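Given as C-alpha cells, the chain that follows is alone and in the form predicted on its own.
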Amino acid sequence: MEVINNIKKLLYPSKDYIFDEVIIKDKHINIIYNEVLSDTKSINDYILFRLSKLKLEEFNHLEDNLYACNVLVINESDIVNYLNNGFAIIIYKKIYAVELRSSLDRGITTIQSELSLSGPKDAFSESFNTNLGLIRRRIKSNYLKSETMDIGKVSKTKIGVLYIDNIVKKDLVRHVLKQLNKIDIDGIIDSSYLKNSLENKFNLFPTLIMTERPDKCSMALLEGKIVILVDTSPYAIILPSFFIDFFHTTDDYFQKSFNASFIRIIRLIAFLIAIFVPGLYIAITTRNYNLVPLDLLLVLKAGRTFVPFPAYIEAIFMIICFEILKESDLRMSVVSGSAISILGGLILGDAAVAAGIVSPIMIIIIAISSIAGLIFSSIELSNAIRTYKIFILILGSIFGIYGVILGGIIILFNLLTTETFGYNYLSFDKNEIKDSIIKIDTRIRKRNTKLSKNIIRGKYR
C-alpha cells in the first residue's frame, strides 16, 4: 500500500514504530503505532478484540463502531503527528487515529519548591492533561477556557493558554496569543524555554511567575490573569505578574490578616537587606565614617585589623563563596548536600576567620544578606537580588553612601520603566491596596480593574 510505504520512508530507521497487518473476516487492516508512546496492551486487548467482533457492514464506518474515548478520521499528512502523540493509526479505506496513550508521567506528587504550611499539597506533573485536570478540578466553570497550540518546529510541543472568559480582558488574551504565535524555535522542552521567549531579556526582574502549584494558578485565573501550561513540564506560567506578586504566597490566604501582613513586611525588609546591607557596610567602613557612632565604628574597624584585603574584595570573595556553596548544595544529593553545607558553613568559615583572610563581621553581613535573598521562591528574583547586591556594593566602595543612594535610584527607575504585557511592573489598582503589603479583610472583595472589568469577586460574611 502506498500510504504505508510513504510512512515507512518518513520514519526510517526508527524501530519503535510498529507496522502490523491483520486479516479479520477477509479484511486486510493495517495498524501503526509507537510502542513507546502507545499502550500496546490496550491495542491488543481493545482494538483487535473489537475489530474481531464487528459485522461486515460495520467495517466501512470504524469511527462509529470503535468505542474509544477519541477516534478521528485524519489525512495522510497528519499520521506522523498523531503517532508521536500516542495515537494508534488504523488504515482501512479511511485513516483512523485512536487515542491509546501510554502513561509516561510520574503522577501527582507533593510540592517540592514552593512549600506551604497549610493548603493543598498536590503539584503539577509532566502530563498536560493531568495539569489541566488539576485546574479544572478547582474551577468547575464553563467559562474556564483552554486554547491549545503546538510550538516548536521539531518538538511540536503542546501549549495550553488558560483564562476565565467572563473575568479576563480580551485584549490581554489576544496579546498573549499573538506573542506565542511569533515564537519560532526548534523545540520547547520545558516552560522555561517559553518564559525566556516571552520575557524582556534585558530586564533582571522577572515579569512572569513559574509555579508548580495548581492552587496558585487557580487563584491567578480568578484574578483575571492568564496561565500557560506546557506539555512535558511540571511548571506553569502565570502572566502578567507584578512586582508586588513576588511578596505574596498562597499561605497568606490561609491565615489571619494580621499574620499575613506581618510576614509580607518581613519579606519586604528581607528584600532591602539582601540588596543594600553589604553596600552600606562597605560605604560606612571605607568612606562615610561619620554615619555611625564612634564606639560602633571602632568595633567594625577592629574586626578588620588583620585582614590584608580591601573591604569590597573581601565582600565579593564571600559572596562568590556563598554562591558556590549554594549551587553545589542544589546539585548534589540530599546526604552530600548536607555535608557540603556543614563543611562550608562551619569548617571553612571558621578557618577563614582564624587565618585572617576575612573578618567575622563580614561573614555576618554577607550571611544575613544572602539568607534574606533566599526567602523568595522565585529563582529569577533571587538572581536579580544577587546582581543588584554586587552592583550596589561596587557603587558603595567607589562613591560611599552616595553610591548606595544612586544604586537605589537606578533600581527604582528600572522598576518604574519595566512593563509586563502592556502593564507597568509597579502598578497596582486601588482595589488591591488592601491586599498589597498590608492585607485587610473586607466584606466585598474586588479585582484589579486593570486585569478585569468584572471587578466584584463576591461578598463574605
The other form holds:
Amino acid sequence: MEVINNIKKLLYPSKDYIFDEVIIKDKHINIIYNEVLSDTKSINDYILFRLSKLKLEEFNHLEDNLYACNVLVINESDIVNYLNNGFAIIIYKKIYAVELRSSLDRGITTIQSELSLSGPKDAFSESFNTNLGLIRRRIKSNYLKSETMDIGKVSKTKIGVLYIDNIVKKDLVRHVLKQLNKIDIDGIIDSSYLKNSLENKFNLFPTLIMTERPDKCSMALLEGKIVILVDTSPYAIILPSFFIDFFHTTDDYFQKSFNASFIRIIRLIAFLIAIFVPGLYIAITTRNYNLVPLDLLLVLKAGRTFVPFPAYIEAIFMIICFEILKESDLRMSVVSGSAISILGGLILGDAAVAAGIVSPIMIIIIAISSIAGLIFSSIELSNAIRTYKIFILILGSIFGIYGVILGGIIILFNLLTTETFGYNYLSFDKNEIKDSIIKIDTRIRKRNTKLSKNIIRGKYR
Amino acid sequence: MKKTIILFIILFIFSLFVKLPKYRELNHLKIIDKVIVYCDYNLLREVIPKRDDNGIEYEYKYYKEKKINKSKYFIDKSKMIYKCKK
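Switching forms now, from the form predicted on its own to the form predicted in complex with its partner chain, please provide the structure.
Next comes the full complex, this chain leading.
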C-alpha cells in the first residue's frame, strides 16, 4: 500500500515502529504502532479481539464500532504525529487513530522540594494528563479552562494554559497566549524553557513561580492567576507572581494566622540577613568601625589576628566554597553523600580556622547568610539573593556603610520598577494587605483587585 | 532605562559630598582604650587582643605622643582622662 510505504520511508531506520498486517474475515487490515509509546498489550487484548468480533458491515465504520475512549479518523499527514503520541494507527479503507498510550511516567509521587508540615503531599509528574487531573480533582468547575497547544518544531511538546474563566482577567490570558505563540524553537524539554519568552531576561528577581505542588497551583488559579503545564515536566508555572508571593507557602493557609504571620516575618528577616549581613560586616570592620562597641571590636580583631587575607577576599572565598559545597551536594550520588558532607564541613569549618586562613566570625557570617538564602523554595530567588549579596559585599568594601545603603537603594529601585505582565512587582493591593507579610483572619476574604474582576473570595460565618 | 541612568547620576553626585572613611584592616588597626591627657604630652594605651585555647588574652602597649593623630588610631572617646587643667 502506498500509504504504508510512505510512512516506512519517513520512519526508516527506526525499528521501534511496528508495521503489522492482520487478516480478519478476509479483510486485510494494517496496524502501525510504536512498541515503546503504545500499550502493546491493549493492542492485542482490545483492538485485535474487538476486530475479530465485528460483523462484515461494521468494518466500514470502525470509528463507531471500536468502543475505545478515543478513535479518530485522520489524514495521512497526521499519522506520524499520532504515532509519536502513543496512538495505534489502523488502516482499512480509512485511517483511524486509536488512543492506547503506555504509561511512561513515574506515577503520582510525594513532593521533593517544597515540603510542608501539613497539607497534601502529592506532586506533579511528567505526564500532562496526570497533572491536569490533579488540578481538576481540586477544582471541579466547568469554569476551569485548559487551552492546549504544541510548541517545538521537533519535540511538539504539549503545553496547557489553565485559568478560571469567571475570575481571571481576559487581557492577561490573551497576553500569555500571544507570548507562547511567538515561541519558535526546536524543542521544549522542560517548563523552564518557557521562561525566556515569559520573563524579563535582565531582571534578577523571578516574576513567575515554578512549583511541583498541585494544591499551590489550585490556590493560584482561585486567586485569578494562570497556570501553565508542560508535558514531560513535573514543574508547573504560575504567573503573574509578585515579590510577596515568594514569602508565602501553602503551610501558611493550613495553620493559625498568628503562627503564619510570625513565620512570614522570619522569612523577611532571613531575606534581609542573606543579602545585607556579609556586606555590613565588611563595611563595619574595615571602614566604619566606630559603629562597633569596643569589646566586640576587640573580639573581632582577636579572631583575625593571624589571617593573612583582607576581609573582603576572605568573604568571597568563603562564599565560593559554600557554593561549591552546595553544588556538589546536589550532584553527588547518595552513596558518597555523607562522607563528602563531613569532609566539606571539617575542611571549611575547623581546619581552615585552625590553619589561620579564615576567621571564625567570617564562617559564621557567611554560613548564616547562605542558610538564610536557602529558606526560599524558589531557586531563582535564591540565586538572585546570592548575586545581590556579592554586589552589596563589593559596595560595602569600597564605600563602607554608604555603599551598603547604596546597594539597598538599588535593590529597592529594581523591585519598584519591575513589572510582571503589566502589574507592579512590588505592590500591595488594599484587599491583599491582610494576607501579605502578616496574615489576618477576616470574615470575608477578598481577592487582588488588579488580578481579578471577581473580588470576593469567600465568606466565613 | 532612563530611570536607571537618573538614579545612578543622583547617587554619584551624592557620593561626591559624602566623606568616605579610610579603608583599614582590623589587623593594622591600633585600638586605644585609654588616653591620659597631660599638659605636655598624651599617654595612650593600646590594647592588643590575642586568641588562644583559653580564650582571649590582652596585651597592653603604652605610647607617649605630643599630638593625638586620630586617623592613626581607633580611640574610644569615652576613655579619655584629662589630667591637665588649662
